[in-house]
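Take a look at this one chain, the form predicted on its own, written out in structure tokens.
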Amino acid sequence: MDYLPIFMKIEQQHCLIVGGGAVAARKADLFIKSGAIVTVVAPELGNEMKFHLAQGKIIWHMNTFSTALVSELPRPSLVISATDDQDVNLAVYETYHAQSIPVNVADQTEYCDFILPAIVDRAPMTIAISTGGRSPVLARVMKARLETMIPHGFSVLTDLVGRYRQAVKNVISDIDGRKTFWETLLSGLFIDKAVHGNTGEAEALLEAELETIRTNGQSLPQGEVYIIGAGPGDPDLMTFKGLRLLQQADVILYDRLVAPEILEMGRREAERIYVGKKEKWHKIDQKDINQMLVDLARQGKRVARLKGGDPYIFGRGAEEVELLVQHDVPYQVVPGITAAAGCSVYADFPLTHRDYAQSVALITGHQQAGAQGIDYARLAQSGDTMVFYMGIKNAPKIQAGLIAHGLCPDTPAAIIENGTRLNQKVTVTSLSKLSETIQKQSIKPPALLVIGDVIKVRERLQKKSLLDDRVPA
């Protein structure tokens, strides 16, 4: 390491900033947030520093720094010089470095006893990122990525854990036992409740775990199930919450439509079980998948059930959750971007448009035995944009039913194969030629069928779409 990372307590300690510009103001802001008493030496102040002054957060000495001025200033714990005058910066460094007071000269690592990292602030949790002064921009890029990955609720979580630290120590005397307790608690439902502000529920979970240990001693961790919508295909459409829970899982059950790249986002040591279904080839029946979730959770496993699209839109997620509820298995459901939303965007047309469609109908084109038939009469007269999931095989019936009930044969139809993926293919035709087009183009599932006048917008949008370079149409 070029620098030893240390978090220093400077609350109510004097710190000195030399310079009144924007860079100096940003450094002063860090001192202020840390509770320091901040003195600023500068002949004039920029707007940001004036704002600090107006709020009474800094003490301003309206001077250019000189060694003669040092005796008038309180002895600082830390010093930062951020001026455009190299002679001033050097004088600041030499003056305070000689007194063994740490100095930082902005953007000049050769005159830095310490450096300020990029910070992800989830106080009391603080994450610091440093490149050893080589590339502040790269540090900020990494900060931006972490900002999106770490919910702001981690501040609540950190505070809650801190308040219970002694209580846990009172119940669990050995260090290894406490480590196991916290690792188990912080990788399950507790962390999600706390992060999303449900502190009462989080505390109840923690108290229940402690009471169990008081009564019975420590035991195997309780299993949980995460029903996660993996989105329509593009790994970048996975939600942050889904990714976070996926990376906690001990076992991953995944469908045929889950992209391999998403599967790779899980922990390397997690067990992966394929439970996908194909027509006329069901590797595992749905009832067996439901029971598998229960059985794995009872073994103390954290189980991620990855489902293409959204788990509650033709995903049978509710059937899986129903059995979990019956067996008192803790669970979470994470919505995913459903195929209708993702595929239409990547195919360059909206699902609603004020000139063409004010509503959308999501319809399953795959009819199970005994299921009620599609209401073609209502759909044909509704003006809806119609999105048929699993409708390629039954396209002739869909085409005939809509035309028979009055939908114009010239209504546009789009077939989106492998939606949102690199090999996406979009075929636009008319309702009257739908079945013929599917047969001639040898279109096979997975493919989404969209019918409606809103597809006419595609030609206008495609001329400007940035997705054209990514996904062939």
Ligand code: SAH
Contents of the next structure:
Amino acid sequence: MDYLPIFMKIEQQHCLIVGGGAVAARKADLFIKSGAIVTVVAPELGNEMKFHLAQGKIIWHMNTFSTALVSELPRPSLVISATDDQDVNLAVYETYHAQSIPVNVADQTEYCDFILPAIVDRAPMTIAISTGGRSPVLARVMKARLETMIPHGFSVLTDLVGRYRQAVKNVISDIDGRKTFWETLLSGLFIDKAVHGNTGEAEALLEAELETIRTNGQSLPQGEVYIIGAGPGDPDLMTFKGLRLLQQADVILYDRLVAPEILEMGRREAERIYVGKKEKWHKIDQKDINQMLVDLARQGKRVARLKGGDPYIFGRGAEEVELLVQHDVPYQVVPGITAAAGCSVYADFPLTHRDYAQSVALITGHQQAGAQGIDYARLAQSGDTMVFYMGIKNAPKIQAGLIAHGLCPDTPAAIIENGTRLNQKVTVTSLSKLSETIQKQSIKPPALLVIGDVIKVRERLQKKSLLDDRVPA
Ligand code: SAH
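Got the form predicted on its own; any chance of the form predicted in complex with the ligand too?
Zooming out: every chain and molecule, the one shown earlier first.
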């Protein structure tokens, strides 16, 4: 490290800014936000600095800086020089550096005793980023990344946790016990409640936890389950929330459809359990998966259940949640981009369009035993864009059923195999040739069948799409 990262308390301390322009004003703003008494030395002020002055946030010495002026100024804790005049900047640096007062000359690392980081401000939580003065732009790029990753609610969360620090100390006397308490609390449901503004609920969770410890002493941490939609294939289509919860998990249960790249985003030490249902001879029953989630949570584990697409669209997520509810296991469900939404976009056509379709039907082509068959009569007359999940095997029946009930045999049909993945294959045909095309092209699951006039839009959108800029790993 070239610099020691520290957070300095400058509240009610004198800080000096030399220069009245825009850069100086931005630096002044940081001092002001940190509660310092800010003196600005400059012959004139730019608009931003005038604004600070008008707000009563700075004291202005209308003067060009010179060593003669120093005795008139309060002794500062920190100094920033941001003028266009290099002689002035140097004079500032030499004057204060000689007195062991840290100086920063804007944009000149060689005259900086300290540097100002790029900041992700979730005050009271503050993240400071530095490249050791090498590239402020790179620091800002990193800042932009972190800004998107860290919800604004972290401000509220940090405040809340701060308020309870002493209360927790009063209940749990040993340091290790407190550490376990906070670690457990801050990696579970509590953090999500607080971050999303449900402060009351978060506080209630914390209070309840403290109360349990008051009466029963500290026990095993309580497990939780996160049912996470992992999207249709392209790992970039995972949500931020899904990623955040995945990275908290001790155990990850995943399906065949979940991209390996997403699995890798979990913690390295997390246990990974495959619960896909591909092989007939190695079939894990849905009931067993449901029970596994309950059992793991009861062992105090945080369990991520990754499912392809969206957990509540042909995903049996609700069955898993039902058992969790029955057993009082805390859980969260994170929506994912369902195959219909992802695959149609990546295949360059919409699911609805003012001219072609006003509604969409998501249909399972694989009928569960005992379930009513597909209502072809209704579908054929509906004008819906029809999206069949798990429909490859039954394509001949789907085709015959729709045509028999009056859907035009020329209606466009698209077969999207491995949608949104690098090996995505899109075949456009017509309803009358659907099953023949599936045969000829030897289409394999996962594949989606889309039937409807919206597919006509594809020709107009396809040429300009940038989606193919993805490079195979
Ligand atoms: N919950 C999932 C659907 C699971 S059912 C979701 O919301 O997307 C599994 C079916 O989804 C597959 O048989 C296939 O029809 C469809 N599917 C899922 N991912 C797909 C992909 N990448 N490309 C094409 N079809 C996909």
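If you superpose the two forms and keep the largest set of C-alpha atoms that fall within 1.5 Å, you have the rigid core. Note that the structure is predicted; figures quoted are calculated from it, not measured. Residue numbers count along the first chain shown, from 1.
The rigid-core alignment places the CA of residue 66 2 Å or more apart between the two forms. For residue 436, the Cα coordinates differ by under 2 angstroms between the two forms after the core has been superposed.
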